[in-house]
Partner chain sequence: MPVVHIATVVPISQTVGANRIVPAIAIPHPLGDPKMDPAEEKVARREMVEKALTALTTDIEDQTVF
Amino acid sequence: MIKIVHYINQFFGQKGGEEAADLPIELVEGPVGPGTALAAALQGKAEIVKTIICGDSYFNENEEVACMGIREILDEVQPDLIVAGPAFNAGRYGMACGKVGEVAHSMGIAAISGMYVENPGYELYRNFSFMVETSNSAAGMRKAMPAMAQLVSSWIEKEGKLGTPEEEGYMPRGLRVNFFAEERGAKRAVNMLINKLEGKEFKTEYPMPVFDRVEPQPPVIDLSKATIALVTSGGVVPKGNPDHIESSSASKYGEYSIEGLDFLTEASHETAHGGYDPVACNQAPDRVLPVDVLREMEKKGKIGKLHNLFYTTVGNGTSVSNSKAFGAEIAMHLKNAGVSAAILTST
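Chain shown above in sequence, structure on its own - the form predicted on its own:
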């Protein structure tokens, strides 16, 4: 029977939401949360002997200590495999799952995880784990767990010697593996070139990464004459969130007036963001959207004026495609309003 240790965060460990994000590492017996579905799918093949639960904020803010704790647990339990997540598009959770995979890899223990392809944990830690692609939110749990269970089953059946990503259903790991092909490279390259020239389908053997390149704008020469706008992915909205911007995986952004306001208050504004502790922002929204500082600079003549509208959305789990669309629309609004520069704040 294969022994598995499962790593999950505070939410899926049933400890709470963001208020429990500072939870230190806890070790419990058997499967918890999504681990129960995994255990059921693997019945007779593997057993989840322990579940590690840790708050997302705690892990990422105390990475060295957390990794030491993970290492000690794995050293004590001696599992055959560690499963982490699935993390979907939760950035801190994905980073923690990725780091757990790296720790396991350094100890000679295989790791399997599940993430949305845009999760930073995939890009940074894909070399250390076999990662199943998931949807961007936990709404895809019913598809994610069977896919992870299938990969675990394949790993067991093949005694840890998984095939290619295409064969096994995990995302590319960015690793080069030597193999014998039926045709030599020169012939394969010529065939690809001919197919490309004839407009036929072909598949490269070495896909190159595609990076966005954004040319920087020229500097603002005289700030004392400039109109400055505020844009934020920190989710600051008027009290009550009138446009119902989602706390995660935002599908919209908001445009709101700050005309006549010297600062934001707990009574007037709040954050809709679900990816960080909202208390500090709700108590003083200027901490995320610094209207107070910009008004002071405006009064002192350090800037020409503060634009009377600000733009806001939630960065938590929001897809790159939506973010690009928001950015393009907001930029056009600012350009049409004669804004000289924008200050983009996060969390």
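Under this definition, the rigid core comprises the largest set of C-alpha atoms superposing within 1.5 Å between the forms. Numbering follows the first chain given and starts at 1. Shifts are known only where both forms have a C-alpha. As the structure is a prediction and not an experimental result, all values here were calculated from the model. Compared with the form predicted together with its partner chain:
Core-superposed comparison between these two forms: the CA of Lys50 stays below a 2 Å shift. Positional change of Gly91 between these two forms stays under 2 Å at the C-alpha, relative to the superposed core. The rigid-core alignment places the CA of Thr36 less than 2 Å apart between these two forms. The rigid-core fit between these two forms yields exactly one 3+ residue run with every Cα displaced by 2 Å or more: 177 to 347.
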Contents of the next structure:
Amino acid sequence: MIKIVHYINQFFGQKGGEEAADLPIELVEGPVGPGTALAAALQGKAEIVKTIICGDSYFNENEEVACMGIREILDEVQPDLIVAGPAFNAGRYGMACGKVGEVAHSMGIAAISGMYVENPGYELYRNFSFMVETSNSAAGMRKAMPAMAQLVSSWIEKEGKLGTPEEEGYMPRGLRVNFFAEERGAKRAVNMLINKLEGKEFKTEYPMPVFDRVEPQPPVIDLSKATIALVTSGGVVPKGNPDHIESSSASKYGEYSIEGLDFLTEASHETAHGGYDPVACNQAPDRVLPVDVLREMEKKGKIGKLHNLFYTTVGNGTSVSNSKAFGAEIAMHLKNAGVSAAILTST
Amino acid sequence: MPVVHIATVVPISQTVGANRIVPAIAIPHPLGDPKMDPAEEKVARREMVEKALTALTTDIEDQTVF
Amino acid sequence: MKLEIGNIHVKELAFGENTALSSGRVEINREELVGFIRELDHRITEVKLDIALPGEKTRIMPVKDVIEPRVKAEGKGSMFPGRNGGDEAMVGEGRTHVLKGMAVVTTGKVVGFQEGIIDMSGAGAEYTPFSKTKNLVITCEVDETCNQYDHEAILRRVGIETANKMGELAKTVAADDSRTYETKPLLEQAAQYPDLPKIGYVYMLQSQGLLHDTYLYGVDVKSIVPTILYPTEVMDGAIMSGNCVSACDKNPSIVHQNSPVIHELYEHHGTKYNFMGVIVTNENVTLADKERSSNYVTKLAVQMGLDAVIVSEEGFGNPDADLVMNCRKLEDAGIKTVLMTDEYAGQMGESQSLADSTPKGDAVVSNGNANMVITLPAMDRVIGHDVYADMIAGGAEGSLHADGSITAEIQVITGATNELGYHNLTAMAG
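Return one more block: the form predicted together with its partner chain, after the form predicted on its own shown previously.
Every chain and every other molecule in the complex is listed next, the one we just looked at coming first.
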């Protein structure tokens, strides 16, 4: 029998409506409100050992404290699963349920929730919980609760290894999940080929990605007054890779000074990148990060200044989500330093 | 703040959404070539950086390969 | 070309007095074999041999290559032709004997922080197909006069020559089972099944420099234009690996020898379609080469009269552009495609998985998300050097724990997301 902790808000915790929305976290033994129906549906398979009740305003206005409290409770109770909501289309409640899922995820505890598809808590936190789609108001409770109970049962039966959103009835989490197929890839490819040839239905295992766009920025007006920064995904780092940037799937970027350097050498720099033949770059790192010619242009006054810091990471096997986060931070650093434009080199 | 992307595989640069793109020489050495005479190699690198600066000073409406 | 593959199933692999094969038991005289390997290059300073069997608490790392011992029992040519003067004969015909279930694995100090891990038991063993083979592991070190290219070349030679030497044991032994594969010259092949659609296999090979190279009849494939092969040539080692960078999705030589798409395509050859042959192509480092090679692939596919192809990628990142170019140009020429790749979707699987994209790629087989994190338990024995766990592609600072366990992405595991579909891992939207 598995242990469940249930998270609900002040309203479903029978503490009151909006007037009780500032209620801090309260921990109650056993199931409360919608939890009683869930407990009944899961009889023999799971037990709701504790219920966390928290006011929606309190959670959202004191998110850090609330999360700390949730973490402490989960640490102490050590549940197998946390269930949150259902939150329907209540925005603050959905955000709280989503956030609780994120906290649980960070502790290695699975989370199951339920909300309306347009609840902002789904969009923002869908990576972290299995969320059942509910109607947009609490009138849908009679459908939502059995659906959540069903998902919890399935989760128990399959020891956490749930199937696809369609099979199991949760909303897509926006994740790619590994599993071992019954047949090897080559055989699946041949079967797909036969179906495609014969005009029969086939299902791609990976729909091609779509990338987002940014607006082109206005140009630099006067180069002779501009500060130009160098950024690279080619992994150029000071010799010895002081911050241990990974050779693949980078979890960080580096910020390093090139003040006073006229060029880069084999003795001063190298590449940390594990995805291309590093010999040419290691011999002359200017081949990836052109400090030499930019320094000359600075001296001749063609550009105002070469920014004295460069930013670097390893593009090899690094996810778009990591790259996006690095990009946003690097852009902020450059902006704060008054940089006019950036040259980004890729390998 | 405008950004110019110096990249060898221009189609990837276009797919992922760079706006100002300057084609590079090769993946392991985008701004150089160990097979070239060192002086010539530097000339080639300077030309590419100059092109990148031109890209940064050019007003564009859409993705542009320089 | 017609090739009979005869398997001799290796039931036991052990060191002993004589190097011999009898009733499925391969015995190896350790000293003799060490001597043979040391003779291969004067820059070799150290050779150690170990046997790693399925289920043992053994870790092999950093792994360079995995090779299956094979031998030409009948017909011309030799395994992995074109490496040495005098062995330029074409292969793919006659009879080849295989020591099935055995593999030669090479390890030693890291060449370029890109090599892989094979665990013989535990969580990691699920992810590598080479936890199921009886492995003869060669730990080989070289002297300091070797640069990285020399180092790689010596280890490659050591692996291939040793596997071929082991293969010799099977030359005159009766096979336990056998199967014949045949593809005829183009015109005859087309005439054999005139009513079936013609299909082919576009076989993309890594060709980007150190630890990223592949050889076709001994030729570095970065310097070829795409060309046509009979599928059986590959079974005799026409394609040899020189790469293991991000070991999860690079093809060790054993994967080429048992090239999974070729074997699976033969299953329905003559019933569902007419398997005309293989187009091998590269994944080079300049845009001009990528354009030229994909144009050439398409031209060859049209020239062969193909209706549809399977295209398999090797690697990720910029080779995604080669995959996309091949797909787009083939589809534009009216040739249907099925693509085979793996994914780099982030440790949680939260990102899009490829670096390039085309709406024409509507039939994709995924061989799993390489960024997935796994903890590999401590082992009783490490063959090679586990100190590299923090450095190899897929590892990070702190990957190697004090107790010998390793937390890293499955990217570090040899063959985990093999893009030829050698294995069963895949990924779904969840």
